[in-house]
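What follows is one chain in structure tokens, specifically the form predicted on its own.
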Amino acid sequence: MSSRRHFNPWAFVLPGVIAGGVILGVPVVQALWTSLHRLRLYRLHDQVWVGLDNYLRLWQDPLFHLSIRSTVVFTLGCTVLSVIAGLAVASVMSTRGIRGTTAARFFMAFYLVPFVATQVVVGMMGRLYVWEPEYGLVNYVLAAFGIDGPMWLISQDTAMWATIITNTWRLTPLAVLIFYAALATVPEELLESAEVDGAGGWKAFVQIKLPMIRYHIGFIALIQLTSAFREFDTVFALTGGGPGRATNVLSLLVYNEGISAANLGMANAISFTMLIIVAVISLIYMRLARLGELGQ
């Protein structure tokens, strides 16, 4: 006697597909819908069919075009350098011999202090305990050295590094979890194998535990880039933007314009051109993530 299954995967998918519409759809639609009238904050009832007249005054901004730059230069600052210490970090703590120690487990609690902090408060921290330039935490560690510090958010050369440093310490702690968590499925066997071979440290690291967490690296890699490229709380906290515009990305660049300068019109034109971006992004890693499944 045979029994049929009648099973619809589409009944549980659909409410969550329905949900995530409404909920991320109707905000999109309506951001582009807005991004092509002239609009006032404070006269939402009077709008202006523009078209694609924002775009291209976006365009030929040269203010957009300069927090493009600073945009890319912090996205892709924050995001190599969260990608590395998040390795590095979870390297040693997955390493035999600390690896389920307590002084491993404190250090990982202690190490997600960031990640659980809000984006204000620590650029707030950075801004008033880590980069002040009398009595903050760098300088006075580099004059224990003689050295004598710069003044870190105040001059052009250097405001930029100090955003992604301290962006990237609030990032660093959600690789290093991804890491510790990918590294521990590394078979030991194979470990010990490659000891036996005479396979050091590093090259055991670089030859059997980086490719085999590659999907990972390639997964946090697109989560510390889309995040970065995002980021508002953090740069405003810190920088506000400056100084001058060194460090006017995107997010600060809505914010101007949609609430100092009052256009929500131009402000859903850089915002829904920051969704484009980011979604182009995303098509282009899945797509190599499935030629790199295809190479296999």
Contents of the next structure:
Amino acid sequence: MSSRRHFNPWAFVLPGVIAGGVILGVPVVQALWTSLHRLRLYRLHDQVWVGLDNYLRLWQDPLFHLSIRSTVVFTLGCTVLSVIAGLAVASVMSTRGIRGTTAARFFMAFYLVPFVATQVVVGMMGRLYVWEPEYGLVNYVLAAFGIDGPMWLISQDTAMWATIITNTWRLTPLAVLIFYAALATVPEELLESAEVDGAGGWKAFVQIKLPMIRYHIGFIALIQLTSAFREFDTVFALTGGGPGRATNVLSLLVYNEGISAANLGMANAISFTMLIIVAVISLIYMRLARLGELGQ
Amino acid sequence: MKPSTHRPWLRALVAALLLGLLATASAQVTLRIAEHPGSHVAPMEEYFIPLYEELTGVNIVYEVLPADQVWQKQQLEAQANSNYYDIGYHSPGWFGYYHEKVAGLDDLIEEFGFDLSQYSDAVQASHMRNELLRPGEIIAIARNPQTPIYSYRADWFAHPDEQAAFQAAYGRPLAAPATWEELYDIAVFFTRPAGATVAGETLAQPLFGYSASIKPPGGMARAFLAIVYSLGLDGWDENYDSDLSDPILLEGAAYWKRLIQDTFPPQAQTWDFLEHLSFMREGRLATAEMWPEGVLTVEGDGAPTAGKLAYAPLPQWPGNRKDLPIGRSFLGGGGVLIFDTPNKAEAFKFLQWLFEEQSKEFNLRTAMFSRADQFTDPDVLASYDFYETFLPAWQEQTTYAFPRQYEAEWGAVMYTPVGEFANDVLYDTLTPEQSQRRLVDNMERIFDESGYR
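Please give the corresponding structure for the form predicted in complex with the partner chain, as opposed to the form predicted on its own shown earlier.
In what comes next, the whole complex appears, and the chain from above leads the way.
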């Protein structure tokens, strides 16, 4: 009787575990296996075991360290900005008088466009219409204020910022959706009590709303972090990793090694290293943010 | 019971029509072509493909891909045995990556009677064969073998004010450069801010002295290889020892950095193959690298610069390792190949029609040369005034062009790494010496792995 009670839940999750194991596990194992070999795109039949050689060469390569640095800046920038922007928009949208109105519903639907847009399209739009130095939207607006805008994607000083902002634009709608739903769960009477006690909008936001949606913030930050960490399409279409190597994040390094340099062994070594990095960061983050307590 | 209004003969007719449609649809050949961007694309899309479809009923899907993605997409489809492309664009440097998936053309040439004698031995060797990987076989048809030359605004060069100012500044007449250093001087001379004048006219926008399209790594590689080969370097010798460790490479890289920083439009760093010619067409560039297949961008109908340009071979690098009298780049451009798909015979028939039957028309509409009859046809030679300086420069330059080695590794040891080298030097990502070491180490390691050394 007791064993039947324990068996049933496992029986329900087993198909998912098996499917997940196959879908996720096989490519991961294959990537690990390939990373331990020398394999060139133009000699796919010639796979030679090299052990950890690809990893050793990778860690000795100064350009890999440069890519890690770019990836960290890009990931943190996108995560922090998208969470802040998401909180700001969701807070405004959930304000009494705005929440639930037709305009609010329309705006929420409209706001999803960047989220569902193809990332390459976002990158191309950014390059051709937003950040283009002569005819782009940003410099056009700046010029209206008498400011001579920089060559955003061509200068090493500004390319990373332009890339972060473009990707943040794409990531923010998810944060808005989750935070908007989360803020709707904050009890109205609690906010009314705070108002009676003299707490203004900002104080109520910081001392009541934020603590009550802290798990949502933690969750979204984790999702954005892992998404930005492995971002490829937007950066590739926007800057191609340049100027120089200013925006050459790890996922572009994988592409350059695997496709341009035809070195599949090394490309898989970078991919697997990325997997380990993001797994470790996620575990540390989940522990710090106590996301593991969710659902308990 | 209500009698049926459908008559048996009507049903039979409908069924026959449907079957006929089905049979027609299943019998219709669809050729899918991967294409490289360039000024030939419009004539292909607007004239040759519709005409062939009309004449034969063959359906043609024409996919124009970004320059650096053509070979990657072809390669991935070929490796996957997807039969996705029937015809691909072929550049000698990329060919080795998927040579096993390409159809040999000798049987088709014999069956359909294609005239190989129109292609010179050099063009056949570099663009139609690969004696290392597919010895003894024709595996492609040359379409636009070419190498870059120097193009300049002849009207500005000839202007008395510009002549006088240049003479005063540099002590020599303003003329097409004989050395790369002279090219730099001219480029600096013409780099001017908005509001300045050129040839007596006030500039509404800044003018730049020289440019190529240098989006890394492919564009940068393509452009910087003109310096590498002008230095007299080959990449490697017959023993697979690299000559890129020669200190002259650092001289070339330092020069290239100076040239880009002082004279190129900043946007050039985001430009893909030939995009800089649009800038020249707008009158914002005084001189430029010219891959011949892009010439109609600046000389074609309606181009504001048409008839205002002149052409010369690339300048010499004094002290180069091979005593070359002029500069050189690799023999690039390419041709078309046929993948080993069930449509290969139909694909060959299309190419034969395009390059033999339509040879003259193809040249007149694209300004692409590959066959002997194109260089001698009076209608072709009379078709553009600019051919007067263009064709001699092209032919002289082609004499010195560097034919790329046949090894499949060319892209992995030269094209991509040389582009990265130039890019890393330009942006100080690594020191020049570090970048050079990285370039040479990569080449030697790959040759060792491949068992060449």
